[in-house]
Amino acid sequence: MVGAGVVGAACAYYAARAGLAVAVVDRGPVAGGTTGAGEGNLLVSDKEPGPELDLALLSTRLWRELAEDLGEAVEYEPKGGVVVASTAAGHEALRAFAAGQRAVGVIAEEVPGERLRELEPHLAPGLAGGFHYPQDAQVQPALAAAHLLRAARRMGAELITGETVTAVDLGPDGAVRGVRTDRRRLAAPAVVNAAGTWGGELAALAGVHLPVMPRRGFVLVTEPLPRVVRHKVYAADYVANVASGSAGLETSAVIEGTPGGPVLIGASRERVGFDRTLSQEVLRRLAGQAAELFPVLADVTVLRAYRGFRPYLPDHLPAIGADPRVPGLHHACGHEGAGIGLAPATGLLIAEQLTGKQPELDLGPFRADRFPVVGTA
């Protein structure tokens, strides 16, 4: 496994559980990339019917199973989500969206505007309505990656951090034979690309094209508060922003409390390469949108802001499974902002494929070779 974020950790966990010999390699520490900059969202509410929602529903089940062993350690909270609309037209759009989700197994409960504050007492008055999604949950992402890897190591997996993969070794038949780092060679009949935002670079080492691009996002962290936000709460336009392919800046209010007290405020998206510059414009917009939704936050102190890069693929679906172009190369990357939520399903599907089992979901939509090389048909 190349990558010690939550997706790589889940792949290692399920592969080790299946009896495979596993080594996880990362150039940095555990959860040192996108995972460490995530909010820990485990969402079905923001996904329309299709392959990604199928993946999310499978992961919802798996996270609940994992929580029986890891729940408190990873701050698993099955607190549910609340999506709100400020206008009647927005509420009607949510209603149509929820109807499609219900048809494939999502629980979506309509909430009239006058009853929203029964769920969230500190919400702004006058909202048109919303939907409650009890299947939404949250974990602390860095803890989730660390404990999944700890469990994998108890089952025999090896963890190698601080080493950069510099080559993917291929045999005369073009099949994977292992990887080389700046310190060693690791022989293996299969390599799993769980390198997140750098998944395209790892694919290129194996000679294949995978157009993973970074999409920068910021999160604000407030001072510790009483539990003023009970669920994950976000405005209806967040769903549209998630699905957008725009390279420009997009922000929408996404607010949630944490067990420790701080409130997390997101979300922003923009494609600016790997530019880590702190954007005051983004921070102002996020803070303003949060205060509009929860006026109680207007006078709260923001202690810090962090940012990271979501691994974006052009059709908003991750690459999962065997790459038909290079025997032995498997991908588990490109989940954008949903990687923490989708990690267990991704790990299980990879492990099933590695052990020759029929994967629980059709991996066709996630094929890595679905993207044409620029300049070709």
Contents of the next structure:
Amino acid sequence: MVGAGVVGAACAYYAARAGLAVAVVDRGPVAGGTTGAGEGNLLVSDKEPGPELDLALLSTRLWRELAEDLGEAVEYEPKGGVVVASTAAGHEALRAFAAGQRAVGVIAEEVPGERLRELEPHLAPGLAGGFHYPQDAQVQPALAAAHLLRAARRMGAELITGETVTAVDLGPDGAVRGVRTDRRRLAAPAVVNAAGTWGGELAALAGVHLPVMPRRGFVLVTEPLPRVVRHKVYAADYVANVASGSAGLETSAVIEGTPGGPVLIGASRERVGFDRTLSQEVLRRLAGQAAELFPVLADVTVLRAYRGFRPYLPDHLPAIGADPRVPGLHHACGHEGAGIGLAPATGLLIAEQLTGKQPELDLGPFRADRFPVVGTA
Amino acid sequence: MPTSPSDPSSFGPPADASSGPLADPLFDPLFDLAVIGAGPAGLAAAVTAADLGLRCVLLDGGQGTGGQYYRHPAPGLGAARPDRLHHHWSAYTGLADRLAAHERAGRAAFRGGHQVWALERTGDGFAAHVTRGPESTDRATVRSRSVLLATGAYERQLPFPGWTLPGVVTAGGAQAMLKAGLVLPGRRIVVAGSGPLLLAAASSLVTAGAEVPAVVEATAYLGYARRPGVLAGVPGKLVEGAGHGGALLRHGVRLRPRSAVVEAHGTDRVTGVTVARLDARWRPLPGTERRIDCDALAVGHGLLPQIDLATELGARTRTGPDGAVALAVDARLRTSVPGLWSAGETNGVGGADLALAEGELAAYAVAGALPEAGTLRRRSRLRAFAELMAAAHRPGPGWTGWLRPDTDVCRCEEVPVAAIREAVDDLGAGDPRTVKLLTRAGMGWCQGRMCGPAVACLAGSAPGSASGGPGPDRRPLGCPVPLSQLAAGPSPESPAS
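With the form predicted on its own in hand, show me what the form predicted together with its partner chain looks like.
Let's see the whole complex now, leading with the same chain.
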């Protein structure tokens, strides 16, 4: 497993549980990339019917199972999501979206505007209405990765951090034989690319094209507060932004409390490469939208901000499963902003494939060779 | 403007610029130079830059100039002689007078109560984003072609059992209480830790009437003696040291080298400390413990450069001989970020004289003028001395030997030693950032400024170290900012507002 983020951790966990001998290698620490910069969203609410929602529904079930052992340690909270619309037209669009989701097993309860404050007492008055998604949940992502890895290590997996994979070894038949790091050679008949935003580079080491690119996001963290936000609350335009192909800055309020007290305020999306520059415009929009949704937040203090880079593929679906171009090479990357949520399903499907079982979901839509080689995007 | 040090009210914020007849030149929203921090380095830089014809704005989070070093009593306390608490008070009043003259002439502006929380590179230079006023009531944006960072340093703290008890203050905090409020943290005060600040603090405390039963210094002070050539180059430092030593001798203060406070005792407040001898690696030696009664403890382990605004812009850093991460600057005090300069403690802690020299030199460099050769020589002597001091007082790795599993390391989030060791031993954290993500250590109000060095040691890596540390902390927000001010967005600068 190349990558000690939450996806690599979940792959290691399910593979070790299936009895495989596993090593996880990462050039940085555990949860050092996108995982450590995430909010920990386990969402079904923002996904339209299709392969990603299928993954999310499977993950929802798996997270619930994982939580029986790890729940407290990873701060698992099945708190539910609330999506709100400010206009009647927006509410109508949510209604149509929810109808499609219900057909495939998502629980979505319509909430009229006047009853929103029963769910969220501090919401701004005058919102047209919303939907309540009780399946949405949250974990603390770095803890999730670390505890999945600890569990994997207890089942025999080895964790190697601070070593960079410099080559993927291929045999004369073109099949994977392992990887080399700057310090050692790891022999293995299967290599799983869980390298997140760097997944494209790892694929290139194996000689294949996988156009994973970064999409920058900022999160604001407030001072510790009493529980003023109970669910994961976001505005209806978030769904449109998640699916958008625009390179420009998009922001939509995603607001939630944490067990530690601080409120997290996301989410922004920009395609600016790996530029880490703090954007005043992002701060202005995130803060403004948060105060619009929860006026009480206007008076709180923001202690810090952090940024991360979501690994995305051109069609916004991850790459999961065996790469038909290189026997033994598997991918588990490109989950964009949904990696924490989709990690267990990804790990389980990878483990099923590695052990020769029929994966419980069709991996066809996630094939890594679905992108034609046409220079750089 | 009155200039006597006996009238501290003269150092408050300047009168409203819009009412002055000569304020017009400052209405240009783009300054030549913004100096951030009005301590010795920033004051010297602003005054020199204005001398050289640059239109300059000096920003500081405090209401008046002087910074931590030239801290002086708030107006209204009726302090007759703030100079008694300061060496070289005349250096400060001289700079303050020159700044006042430049302000009257419209060449420079001092903006007190301006806490810069982010620096942004813009097409024509920089925008400094500011939260303003003692209550952070509103926001300002100060635009300039160049920026000189003179944000100084903050205290390095190493935790020990009992360090969160009331009555335990930092060595710098004790001095600040004395300088700004003319109050003592207790009547019988143990001074402990490592570094030259201890002697200065103890000397101030006894002079102000406190009893100091012991100054507990972790090193042997041998580091200085190994390089006599460097010491000979800065006789002023010897005189200063001798001054502190004399005051301590006169008051019968006992200096305990190679020792540390390994525990503070008390329930509601500190009532005593346990002092133990240390080996060369700062490991406490069993059997050497002795108890000293006291009602306050002032403890400090030197200073750490305050460089968040620059590292957030990607400025290159270096790790000094004291293990502290400082900005890397060239001979003209330029950082690796074009247009961003740095003077004083931000380049490695070295004291007020060095800060004054670097402030002056940086201003010359920004103006493209040649500095005096004497200042250049003085700076390089003082910088060499600073490196020597830094090496002498670098904390030894054995200090973690006085921790207990339940000792809080991060006091904001109440994270004990045991939680950090679990993150390192069981969860795979090998660096401070991962420890923070897994334990919340450093996520509270101080954003890891207090626990950062201790967490780095416990994680087995110091920031920026060759052992693969993740580099300096990066804090997009230099200080907490009200959400409403983030929502308001940057504004065009208007001195009249």
